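First, one chain by itself: the form predicted alone, in structure tokens.
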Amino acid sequence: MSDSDSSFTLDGRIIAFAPGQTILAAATAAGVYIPHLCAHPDFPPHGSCKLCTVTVNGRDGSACTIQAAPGQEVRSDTPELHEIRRVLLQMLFVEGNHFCPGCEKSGRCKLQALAYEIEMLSPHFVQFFPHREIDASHPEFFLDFNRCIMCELCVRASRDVDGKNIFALAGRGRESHIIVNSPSGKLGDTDFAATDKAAEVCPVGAILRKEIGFATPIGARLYDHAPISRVDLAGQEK
């Protein structure tokens, strides 16, 4: 089999990849960031966020849902794709109640430090500005819904890996919501745990542990110290 046989071009460079990977697994595996939020490597490839859009041979796409196939002509480093990002993360900041200076996640949070990486200088857009209960009834976590970017990686995690099914989406449209699965509709008439996958995949700060607030002081953390491309190219996905 030639190299031809196994690799596409992205951006000009040759990437190489393994049957079955996506774009976006073969570009990271390569060491090529491509902007992502919803995308994990724990689950199936999703495509909710739309972060990772991408041309490939003339046609717009996730790169996290296609798959990797010879030939292809991939861009992703472009001026217009990084625009329709900046858009679709605007369209999230907006829509919820973010307030980075203030959050416990600032410095920890991917919507966050997405936004500087694509250089978003302002929501452009009228916030949204909806009102969002505080879910604080379980003894160790919070939810804060006003955070919440509707990722569904918490759904995934419950649902596929910790076999609880705690999170679900509901509603549609500007209706869609997450919303937990209990009688009562809290967090804490569940049997959710700080062992749960569900507990540490949240990109954003709508799943967040009590008691540990600001351990770390902002300045310190994660994406404080490099840029998200470099931490997740280096594997650290929080």
The other form holds:
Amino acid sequence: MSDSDSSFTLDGRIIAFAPGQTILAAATAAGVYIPHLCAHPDFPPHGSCKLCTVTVNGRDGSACTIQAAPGQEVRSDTPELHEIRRVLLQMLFVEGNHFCPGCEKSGRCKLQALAYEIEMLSPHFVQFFPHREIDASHPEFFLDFNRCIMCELCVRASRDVDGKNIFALAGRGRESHIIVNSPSGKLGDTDFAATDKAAEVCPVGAILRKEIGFATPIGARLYDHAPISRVDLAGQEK
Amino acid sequence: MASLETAANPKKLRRVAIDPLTRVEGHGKVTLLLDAENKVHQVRLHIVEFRGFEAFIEGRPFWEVPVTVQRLCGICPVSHHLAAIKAMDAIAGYSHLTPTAEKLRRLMHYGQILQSHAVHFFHLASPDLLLGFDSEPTRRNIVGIAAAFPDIAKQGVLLRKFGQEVIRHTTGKRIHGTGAIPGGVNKALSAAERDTLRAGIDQMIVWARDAVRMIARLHEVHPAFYNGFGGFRANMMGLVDRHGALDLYHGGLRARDADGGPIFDHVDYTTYEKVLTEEIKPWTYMKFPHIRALGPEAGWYRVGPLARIQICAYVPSELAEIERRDFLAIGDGKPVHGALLYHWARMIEALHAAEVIRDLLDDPDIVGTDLMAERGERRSEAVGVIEAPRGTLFHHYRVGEDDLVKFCRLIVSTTNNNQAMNEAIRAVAAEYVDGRVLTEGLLNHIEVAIRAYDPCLSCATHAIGQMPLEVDLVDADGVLIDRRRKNFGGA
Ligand code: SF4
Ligand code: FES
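Please give the other form, namely the form predicted together with the partner chain, since only the form predicted alone has been shown so far.
Complete assembly follows, chain above in first position.
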């Protein structure tokens, strides 16, 4: 098998891939960062946030879902793609209530870290200021859907790893939101536990441990020293 | 210690300004009501868009609140942070702190006092005092001071910066850091950080004393003007320690009347509702707090430097106490009440803050690492009070078993001074309103009087700097006969 049978080019760089790997996975393995948000190495791709949009042989698509194929010509680091990602992020910011300065997740939030990564300096669009619920019924965790970006990582983790199926996506379009599968719709009425995979996957501050807020000082948080691109490639993402 | 400044790729760590509070920009609105003889008979200071913050807090998890409330004020976020955390300590079940945690919080607070007083005096008030109220408005700012008095401007900038550095080393950021958490603090001060601050503090003490002396000299030139401008007799309130000394971080509530006579003393601030109550008036969202026993007519009071310096038995630091005695001498044993005297008292406090910072840095506990206290019984209701730069600040919360805030009441310094600020404007307006038009001179004088209390109504505008002000003149028939605006940007 020649090199070109198992490699593609990414912004001119030759990237080797293993059969079945996505463009995103192959790039990460080769030490090249492609911005992404809903993708997580432990779960099958979801393809919803579109932050990982790349141009493959002239057409735009999600790097987290497209299988790597021999000879593909992939572009990621271009002004046009950065602009698309910036706009997508700005839309995510305005459609929720992302009040970073008061958020416990600040400094280790992927959404915020990506905003720094791609130099989004303002939300640009008019804020929706939606009314979203907080669910504080669980003794150890609280849910603040103001910050939810509907990546469904909690849905996937609870269903596929924890075998509990606690979270689900409901509604459509602008009405979509995450719900809790319990008679009352409250997390306190489920067997959600601190040891669940779903308790640690939320990329933003929507699923948070109660009471340990702000224990890590500014300067010692995950993204204080390095941008998400380096943290991600170093495999330190939590 | 590595910091954002030394990050390998600082560009990608740039902070994003995402803040829903920018939509509650407020401004000050003053309405002057004339009587049939065109004399001012009523003044209303109305801070537009003041409401809203308490509702913003209700429903949030309690441990988030001390961080969130910092958005209330662009100048004294640390005061809100600490008033809230004092309440949340109790909510979370911490009845005391470790010595290191308490001292780090004090350090943070006195850094905030120094920083805020420096901005308030040098950047925002000194142009009025040194260049004149009627000087060219475009030059009546710190840039104008830098041109006319370069040393003073430089000292002001560096005093402010030093205060910010104290805040940065204790909260992680120069503004809107974290620092205090229920039960303690999240960050120790390293020996290296302590040494850096210690190396600079002696110079700050000298400059702060120079600033006090400068105001004393200004007063010496025009004593009658300084004593009288925006002046009126008022009760005074603030926190004092158990010896009656000034303590800006913690203590009991003391109130004195306009002659210095006692009203109440050493009141446990968690029971403030026994001695204070708030009156609601139909024309403003800002409430009018007053001393319950005296009623709304006679019970209003003033808070902040001018009150604190005069109700305490002494200032517990050597140089500031010497300056306080010189200050008190102008009243011949009686309290003084002129609005501009706030600035003198303010810089005595700045000097005190610098001395306290030095003493804290010399205390070995300050570099301790025992940051969190033992946890006890949780509580569902708590009050935190602190002396913020502009005066007594109350934070009162009730928190449910689910950790969410059910009730939040904030009585900020500006609210405590509400009636006093109305009186100050009335005193100025009575002297400077001339006929049925608003002059630039009148607007300037109103602005100077407000600024003695509050540099830019920052708790309403949530931003530092220029105070957006609208002044309306209304005649005896209720007809708006003139309106002028200042600092409204494009508006
Ligand atoms: S709660 Fe968190 S993990 Fe779940 S969908 Fe929302 S953002 Fe994703
Ligand atoms: S990471 Fe690929 S679509 Fe979200």
